[in-house]
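Here's a solo chain for you in structure tokens, the form predicted on its own.
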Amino acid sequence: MSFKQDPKKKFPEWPIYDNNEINTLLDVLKSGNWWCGFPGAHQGENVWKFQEEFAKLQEVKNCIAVCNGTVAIESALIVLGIGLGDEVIVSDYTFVASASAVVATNAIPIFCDIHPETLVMDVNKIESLITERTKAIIPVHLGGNPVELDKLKEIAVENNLYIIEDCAHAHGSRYKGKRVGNWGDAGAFSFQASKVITSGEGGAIICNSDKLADKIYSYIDCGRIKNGYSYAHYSYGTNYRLSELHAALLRKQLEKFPEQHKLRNKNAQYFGNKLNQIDGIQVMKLTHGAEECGYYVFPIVFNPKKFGMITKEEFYQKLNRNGIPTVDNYPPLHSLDCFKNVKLRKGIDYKNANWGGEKSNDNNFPIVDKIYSRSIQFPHEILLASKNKLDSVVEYIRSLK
């Protein structure tokens, strides 16, 4: 959904960049080293340094940079041995990549409904979805809001399941003293154009296991091994490497992130408290134990009865016409045509999935259906605006009653 903003009410635009980004890209171009090379024979330095710097931010031992967030999830699944006929439990309220990465491994995503207040995977519903075919869980930290990770980990350990955290929205999020991405076996991040740390495209996988990190590196770099001969391919792999240009841009964006992250969290609390004072507005509630939030999006849920039975589309239109930036909500995965009509991998039996045909009926996913039909999302850059700007949004929403 696009719109022309009123210049008088203009909000921060994204991405935010300056001469630091421009000059670093020029430096890479002039160097002629546009790719990273290998661990033992560097061509460029930015990919290797970014991996160290992002690992430090996320307080994790290992980071492997890749070309986007989708293949970050896929690579983690492949290396953990997820494959033909395996089932992977995924939040129903997320971008398609959280599930399409599972499909890419010939495994089957199983959709889990969400909590009505936190808007993330309801861990209390996971055990009912586990079968003898279940091999992993992908919790999605929507809007940077952590899933209840301690309880999720207990379930995973008890049932011998892997956890691959989808952290595409959750750069810098912290839950009960630990950065997200550190609670499971691996965490997958995206640096796509709209993300809070961005290079247009890009991704990363983090983990604390050196053995797993080596396997992931080998998979994303054509089956090579660290410091091995470049034309020796020790296992099946593919090419998901990140370029030097993207990594150089990310390093400069990473420098800006801590201050932006702090401001987003400060303004989110202020903005959320103001919005929650409006009868009929419910702001996404942070999961108990969340200490920092990435706030890739800032979702609110409205009660149509309190706003003259306004529809979601009308609500979006009114905000947009008033120059207030918004972003679309993800349609629930079970409702997408590719899953509803089972337009996926040939030769894979999806009959045991909890979606497809009549099983994709919204009544089978009541919470996410209700939330999706009456929710609005603001982009993260709105949280970089002044309090006066945020107040103007609150007052405009109040005026719609």
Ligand SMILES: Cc1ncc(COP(=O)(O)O)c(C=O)c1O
Contents of the next structure:
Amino acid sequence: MSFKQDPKKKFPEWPIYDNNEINTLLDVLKSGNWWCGFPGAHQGENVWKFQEEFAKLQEVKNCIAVCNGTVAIESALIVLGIGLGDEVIVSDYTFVASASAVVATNAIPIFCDIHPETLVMDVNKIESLITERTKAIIPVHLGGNPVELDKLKEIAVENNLYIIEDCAHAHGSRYKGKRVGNWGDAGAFSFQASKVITSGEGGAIICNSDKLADKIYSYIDCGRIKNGYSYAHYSYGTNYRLSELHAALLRKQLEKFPEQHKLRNKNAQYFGNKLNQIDGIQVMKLTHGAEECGYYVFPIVFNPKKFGMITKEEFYQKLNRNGIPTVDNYPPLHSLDCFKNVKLRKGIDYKNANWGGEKSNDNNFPIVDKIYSRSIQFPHEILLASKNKLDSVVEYIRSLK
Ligand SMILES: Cc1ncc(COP(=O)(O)O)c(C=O)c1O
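Would you generate the structure of this protein in the form predicted together with the named molecule, following the form predicted on its own above?
Shown next: the complete complex, the earlier chain at its head.
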């Protein structure tokens, strides 16, 4: 298989699919097996096979497919025993789900500022956030850029904390010889429509512990156990299963992924080097030790003074008007209305929260506040464009000076 850009399009559009996706969906449709069933009585095969194939890609022992990335995080937290009043340290610069999943378990997200160059959680700021209530850390590999996982792991071990890696942006990312999602207790992935492997909606949890994998499986499949009687519900669980149609689509997307991933990494280096030559542009710097990057997004930070005091909105709107796909970046979580409300869930004491509780302070998040007003992101599909197209983006940005 070889990736070729449609010559009629200025930039590649996402999702990319062909007859392989269409035919596999038709096959599932005609089979009448639209759900995976349960182990021992498989109805469909795609969910079970996808789990094996995704585990292989991520170089991990176990993968449990679920219906989206938000419940992937939530399930990992629940199964690790995190709940009422526990504190979980989460990067402040991410999609809302990294923290709303914590709220869903009745635990309390505590936000951590980011590093100004790598744009991911600054591990040096974690220890000051740990209290006797802290139970876990959720590092988010923004744009696929790995958090400093070796240092993070040391902190977690020293303080007896779980790590649940939010890998929604980081399919295929590798740090110091190991794929992300393998460094902590569990890794959570999303296959939502804009992700680099997608079935519109979908998610997965990966882990190396068989015991944890069995517990996660049971939780997301109504408390069933592998090879148990289907109406025996051995523990409290819910239904977050993925459907056969989604899994079949994901298996075809997975076949396309390695080549696209390689191209994204190659083009990111080319594009990044050129953009960094523009005075006033700083490309997200890969964390020292990052060997491959998922590049769900490709963020750049600009210095308004070098661009006639342009605002972030003007910057990405100009690019969009010129046919260059660009998106706004994530508002820092502490600034979202939903987290300003300290009465998020009934009966929970949020007073320790550093985003609305007694520990709130305008200066808690100096880096992310500054980055937010000066950063825009390119979606990953731009990294599948030809070098000429990438050059044209660089030239257009230079012309804005
Ligand atoms: C960092 C991050 N975590 C979690 C999620 C949640 O994934 P989903 O939309 O599949 O629920 C997303 C989705 O965009 C995300 O960007």
